[in-house]
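A lone chain, given as structure tokens: the form predicted on its own.
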Amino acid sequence: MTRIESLLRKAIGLDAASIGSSMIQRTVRLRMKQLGLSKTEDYERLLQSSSTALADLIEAVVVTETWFFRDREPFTVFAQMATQWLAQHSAGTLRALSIPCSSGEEPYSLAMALLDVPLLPHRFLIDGVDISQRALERARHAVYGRNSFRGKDLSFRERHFRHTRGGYVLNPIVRQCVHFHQENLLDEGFLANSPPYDFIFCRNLLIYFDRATQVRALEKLHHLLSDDGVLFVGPAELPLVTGHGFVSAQLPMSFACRKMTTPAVTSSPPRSSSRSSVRSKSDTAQRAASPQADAPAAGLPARASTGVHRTPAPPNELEAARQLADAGRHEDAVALCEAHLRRSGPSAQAYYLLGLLSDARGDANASDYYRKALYLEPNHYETLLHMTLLLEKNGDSAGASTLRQRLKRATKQQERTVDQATRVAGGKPA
């Protein structure tokens, strides 16, 4: 059995301990029974000589547990940041990657999140990649059972699916937004000719790899991510990722990362992009608009102080609270926020973090925290966004509509400010 585990490690980087050797043994025995083999040695020889037999074993051991909008916060943050990106790149097409995409729930969730903003389909492109051909066939078929829909808020199902006897059929518009590919992240030529991605979702894959394979995978992801792109990983993977070429984007419970200023993992030259000059101008404009633009990134483009709130660099306590929340230590993060409020008095950022933490637990106090944050800073963009989503989830469509109007005004003000700063940076009169 050790040699079979070694074959799986070599083929897909699987660390047997991550899923348990007993699970692999059960899978091997089942495959041997299906093939009519009684000796493990015979099955080992078959795996070494037949790529089809190895592929079938890989299909059997790959973990495919997933559902739509699994962990809401990353999708909320993704939609928010995507809106910002597209506002600043009027002629650009946003590119997002979901790996592993399994049976399609994650990349389709990304597409639905953008369509619900609403964004037009031609403004973005989403690739879904997985090693499992069977999973990709299910993804392309796009008919799902009840197990793919979990959680309290299933309003998206009414908007984007049609209920039939055979299951929930995904709307063709959503299906056309996602392109699926069968590839192995560890292959030398993995997505070799792909332009860089602005957003990559690679959640709960690295935990199944051994350490050497994790480093190889991170090198690939680092190479595929644009210089100002965002990588989303699983909660348990954040400490690993931030130690290998990435830094936290400082967005609580989203487990989002950016590239380090000086790349530390990739040995290949940085990928060039036709969008780089546009991004460079945008960065210059933001620096001109705000003297705080060089402070540690808060995960969103900097907002100028004229009319639209830009979250200032938080005190050390709130920074630590963010990091605790990212690491899944929610109770510790709450305690730190409350201690900060006792010592320093009311703080919009502290109330916003408490709102997020309460929201994640389904705690009714979330709305109270958000309201306190908005009382202190009425244009606090992140709070406006999350309060809007909470009201929609709770069925308060009128309240959500009011906040959406405030969000639109804040976004328009931001765009005007950035445009003005761009003209100043370019030497033209504002």
Ligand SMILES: C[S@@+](CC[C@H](N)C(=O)[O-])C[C@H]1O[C@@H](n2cnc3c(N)ncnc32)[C@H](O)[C@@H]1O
Contents of the next structure:
Amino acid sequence: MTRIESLLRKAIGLDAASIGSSMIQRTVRLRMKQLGLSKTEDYERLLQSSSTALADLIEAVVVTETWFFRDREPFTVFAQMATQWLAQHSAGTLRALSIPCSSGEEPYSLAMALLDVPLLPHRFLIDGVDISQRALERARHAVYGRNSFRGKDLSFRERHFRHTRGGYVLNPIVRQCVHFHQENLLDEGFLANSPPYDFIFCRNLLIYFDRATQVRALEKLHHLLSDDGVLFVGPAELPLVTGHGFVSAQLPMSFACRKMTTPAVTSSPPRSSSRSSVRSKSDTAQRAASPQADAPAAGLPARASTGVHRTPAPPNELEAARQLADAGRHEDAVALCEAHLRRSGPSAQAYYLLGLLSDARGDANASDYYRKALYLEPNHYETLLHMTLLLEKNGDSAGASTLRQRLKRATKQQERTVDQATRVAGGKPA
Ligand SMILES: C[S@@+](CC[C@H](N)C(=O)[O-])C[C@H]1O[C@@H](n2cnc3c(N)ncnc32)[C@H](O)[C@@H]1O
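Next, give the form predicted together with the ligand, keeping in mind that what was shown is the form predicted on its own.
Following is the full complex, with the preceding chain placed first.
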């Protein structure tokens, strides 16, 4: 059986531990029964010699679970950033990729989010990519059952679907916004000739890969994302991504990342249309979303004051440290944060950045830094977010759940700030 697991790992990067060996065994037994085979060795030989047999096993083993507006916040943030992008690129067409798109709920949600802004369909292009032919057939058919609609706010269903006896039929205007392709993210030639994307949604795929495959996948995504682009990953995937060519975009609950420019990672392919900077405007939102980023040392609690005379730190020193971190100059960023602490005394933002840098290295000190930041600023949003993810990654679900409650309260505050920033940027139809 382990030989079949190795075959699956090689073909689609599947880490057997992620779904459980027993699940793979059950699927294999079922496939063998359907094929009238009784010996595992015979099935192994068939899998090695027949691409159809392997494709059928892949179809049976992949987890295609998905639903419309899954996690909600990433779609809200995406629509806001897309609006800004289109306002900046008056003649440009925005390109978005959903990989893996499964049965289409995710890329169609992207399209609905943009149409609801409202943005006109000719201003954007959305590709949906998945390895599963069956899931793609369902995506193209675009008729959905109740399972695809979860959560409380289903108002989009009234706007974009027609209820029939056979299910909810998606309106043609949304369907026409999305183009589907069958591809394996791990293939050598994966979207090799594609121009870069401004936004990539790659959610709930990396969790099924082992570490080496995650790194390979991230290299491909890095190559496909424009230099100013934004990558959205799943809630459990942000810690897997940061430090591997990407840094958190620090947008509330959206699990979005931007490229960290390091010489080790290849840059995105050239694109013919003008594409100056989604970053300049999105940074406005990011800065608004990170009110502590420029927090002055004077905002520290009394315990920071020890009576020792401190030389005032240059303004924006911590912002400079963040930029060094984004540029992959981690050691310089750490040195600047430490110098800042020596000069100005305890600072939640400095400890947060040190935590983030340790986290990116997979260093055990990360939680100590996060704890210090939270001691100084119990509602420090980004620290709460990253500490929650770290606890989840380390299997401390009770600790993560307590922090998640605090995070929810901090999120409400953050959402109000982002809303204000978006209103300032203007939300008219592009
Ligand atoms: C859980 S779904 C995620 C769908 C959607 N992104 C979401 O978050 O709701 C995982 C999908 O990954 C696809 N998949 C697995 N391995 C893949 C690979 N190597 N290349 C492309 N798609 C893959 C599966 O077919 C499945 O549809």
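Numbering follows the first chain given and starts at 1. Every value quoted in this text rests on a predicted model; they were computed, and no experiment measured them. Each form is matched to the other, and the largest set of C-alpha atoms that superpose within 1.5 Å is called the rigid core.
Residue 344: after superposing the rigid core, is there a C-alpha shift of 2 Å or more between these two forms?
Yes, its C-alpha moves 2 Å or more.
Large Cα move at residue 56 between these two forms, threshold 2 Å, rigid core:
Where the cores coincide, residue 56 shows only a C-alpha shift between these two forms that is less than 2 Å.
Taking the rigid core as reference, does residue 334 move its C-alpha 2 Å or further between these two forms?
Yes, because once the rigid core is superposed, the C-alpha of residue 334 moves 2 Å or more between these two forms.
Can you give me the Cα shift for residue 383 between these two forms? Core-superposed, in angstrom, one decimal please.
The shift comes out to 19.9 Å.
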